[in-house]
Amino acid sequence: MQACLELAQIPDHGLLPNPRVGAIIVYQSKIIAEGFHRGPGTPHAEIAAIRNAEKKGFRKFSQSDLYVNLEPCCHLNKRTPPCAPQLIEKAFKNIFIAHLDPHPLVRGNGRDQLRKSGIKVSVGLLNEAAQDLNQAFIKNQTRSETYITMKLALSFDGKMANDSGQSQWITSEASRSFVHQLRNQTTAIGVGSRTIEIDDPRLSIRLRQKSEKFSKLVIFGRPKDLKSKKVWKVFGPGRIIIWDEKIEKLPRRLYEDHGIYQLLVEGGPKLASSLLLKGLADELHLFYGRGFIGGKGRFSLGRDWTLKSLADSVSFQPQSAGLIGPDLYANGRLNVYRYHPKNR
């Protein structure tokens, strides 16, 4: 199973709605093919094994096991025919599922299918390190709120821009271009008005793959002559939303009304500190460089809040850390989203 985690992690871009998924067919305790999904409309892990086999001339699927991070899928209102009665005309020996499918039309029917053909149905191998691999499809699914990154960039005293504003750049070469793969795994990214009216970015993928997904901008806030920023050039009108409403409202209203299931925010101060005190922030990347800016911390992260005693902090542990280039990394959850039916 935790070979299936791997090859769910090979694309380099997006795949929402769709989740991760990596498959792995194994007969005589041998593996005989791996697949994993690449994107929307593009066959799933179980069906990309099964060619993978088939092209090696192997045949023998009644008499093979068959592992996969996620529950195959039933359900026909997709670009792709339903992976089950697939399985089943293989008739496969044993299915191994880490975790069932969130997805409203599938939870659990997917493998009671599997079950009444015959075919013996495993689920909860690596049933958390799976669901970690897909937060932002359970939140999805489950809540029906789209999932929101953030990332920082700071100095190691905190601050996100000097006391005059400037703010390119903290953080080095090799850090942004880190950034141009973030962008490449999300749907959105949000920025606030004054960094589109100050920095005037043009918030585009610096990569020769880009997702097909990466298609809209989100600005919190009404930015002055909007028209002639590079942003207007880059994303254009019809993929440009304007947010000036209740923060409270972001994740749901921009999954339910436009159609994004990752937001990857690049806001300012003010906007990275009013997410994280609310707790709509699901997920952070720091970035720290420069070294120490001092000053009075206009631009600090956190600044105008007001928080009596420790206690009250925001809580970040990350679950990873290291050096890219002169900076320091670190990545984290704020938040975690768990599927856990209770018949299995």
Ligand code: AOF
The other form holds:
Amino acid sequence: MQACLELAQIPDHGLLPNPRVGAIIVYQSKIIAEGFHRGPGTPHAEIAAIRNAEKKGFRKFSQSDLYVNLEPCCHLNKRTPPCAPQLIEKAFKNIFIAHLDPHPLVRGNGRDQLRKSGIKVSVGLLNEAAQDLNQAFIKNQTRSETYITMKLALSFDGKMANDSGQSQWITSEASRSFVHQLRNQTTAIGVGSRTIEIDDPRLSIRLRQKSEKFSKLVIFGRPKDLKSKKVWKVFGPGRIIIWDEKIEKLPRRLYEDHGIYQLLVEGGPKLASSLLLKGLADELHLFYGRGFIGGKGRFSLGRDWTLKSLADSVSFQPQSAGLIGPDLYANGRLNVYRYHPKNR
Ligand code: AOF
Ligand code: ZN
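Moving on from the form predicted alone, please list the structure of the form predicted together with the named molecule.
Expanding to the full complex; the earlier chain stays at the top.
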């Protein structure tokens, strides 16, 4: 199953609304073929593995086991035909699944179809690790809400700009190019209107193919003179969403009204502070530049918070940390989403 999780992570672009899935076929204790999902409209991992096996002339599926990190799908009227019937046709001996699919039309139905055909199905190998891999998909499917990640570029003493408002550049070119990889994973980018007014960023995604270059942009508040800003040229009116409602409604409204599966918020301090304090940010990407910039901290994170004690701190669960160029990078989660259906 660990091999499935590794395969699932091969694509360097986001797959949403689809999950990351890897599959392997094992015959007589040997891996015969591997497969992984490359995104909406392309074959699911199990089918990719079967095709790869067939390409090698392999036919003994009924004496083989299949490992896949997500329950095989069984629902219709979507981009690709359901996988469960195709696995039944191959009559696998055993199928090992990490966790059930939280999609409302699956939720154990795929597993039940497979079992009815006589295939032995076991659910639960590396369950938690597999769910960690698909946090956005699980939040989308179980709550109908957008998964919200946040990138913060901070000086080493935790400021997002110096007291005169200068923020370009607190982190190095290496970190800024890594941010393009983060943008490549997401459905939409979010910024505060002050960032648009003052920094006038392009917010483009260097790594994407031309045809799918631009995702959506959510601007918090109404920036002055938007039509003269670079993002107006990059995204165009059809892809810009102006958010001026209560921030608490953000995850549901972005998901239901705008089809945004994942939002990457890129500052500034007021917006970031409010998303953090209200528990709306699900995941953090922290970049600490190596400079101490001092001052009063007009643009430090949480400047307007009035937390009574240290016990009230907003804290996250670190997942990874290291150096990117000269900068310190840490990634962590504030919210964890799990699909553990009862009686299933
Ligand atoms: C799997 N293996 O590799 C994926 C699954 O529109 P479609 O046809 O791509 O179907 C998308 C749904 O299928 C998705 O929401 C999820 O429930 C399931 N995705 N299932 O067994 C895969 N990508
Ligand atoms: Zn499928």
